[in-house]
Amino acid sequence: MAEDIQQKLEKYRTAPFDARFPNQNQTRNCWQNYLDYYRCQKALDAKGVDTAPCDWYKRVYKSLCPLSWIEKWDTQREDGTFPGKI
């Protein structure tokens, strides 16, 4: 499974179409992939499993989200004031 994910990551260019977010505005897609990345990290770390599969979410949110949003959310997570449920 990890090999399949690594192959997909190597071919990755930008965020693929996601049927959950069919509209032109990709704000919710950005937010959801940011949350999914940290939820995935938390879940796999708790199991003691390799977190490489989570990199997909990170690459997607990095291509969709403005850097200022990511920096703000990272700061909020560090301060314990992040509004999302991770």
Second form
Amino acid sequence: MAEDIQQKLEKYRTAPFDARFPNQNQTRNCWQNYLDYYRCQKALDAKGVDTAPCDWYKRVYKSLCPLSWIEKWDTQREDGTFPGKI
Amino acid sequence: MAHPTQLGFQDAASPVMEELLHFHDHALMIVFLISTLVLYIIIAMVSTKLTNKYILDSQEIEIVWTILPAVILVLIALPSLRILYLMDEINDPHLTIKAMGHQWYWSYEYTDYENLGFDSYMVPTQDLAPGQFRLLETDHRMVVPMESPVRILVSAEDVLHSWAVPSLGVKMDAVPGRLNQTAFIASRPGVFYGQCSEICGANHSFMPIVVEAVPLEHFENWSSLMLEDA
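With the form predicted on its own in hand, show me what the form predicted together with the partner chain looks like.
After this comes the whole thing, all chains and molecules, with the earlier chain placed first.
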């Protein structure tokens, strides 16, 4: 599993087509991957396991999400005002 | 870019735009044929001294001028739907670029690998070099590798804008808080111009878009240079 993720990350070009978000509006795609990264981090940290598999979500949200949105959400997470559930 | 007294589309720089151009030629030809026929009939009716008082109805002609328009409509609909579905196909982009609309400039973010971002302001008319295009040139162009599927995610940081490049056949509204996806393939190297297409305040007409399609190595060199400068 971990090796697959490593391989996928090495061959990463850009966020691939995600069948959950097939249409024009990709807002949710960006949001979901951002959430998934931090949730994955939190879950794997809690188990004490290597969080490298979470990097896939990070690459995807970095590709899709505008920098200003990422900054805003990062600040909100630090302040404890982030609207999503992590 | 557009030329003075231009009537038709700009030369296509992407496969989708080529299809749209050919479809437009097809539909416009049908329109011209029908209009010529109608104009001829009007002139013929108006310029004759003969009067027809004895034909009350005709089943045959009624059938013809019902079926024929239906056939013409089908002939228009089929290529139209073909292109619609073509544009909707799942493509596998090589690159994702975010185009963010601001009052009154665009900013582009290339974040697949590093965090490359830069603003793209219109070159004021008094600062143009000879040969450059008024109200169309920008200080930084959005450079893309040619012949590669590119995904563009369009959004806005303040009010509505719209990211449009006619020769690539692309127009996508920039809505604050929303990420709109579109894609294109630049089939040839070149410089392609567009303008903001949604009213956004005083300088709406002065925030153009310039896309420069180059071979992949040139794109890689450009992005390394841009990262260093930033």
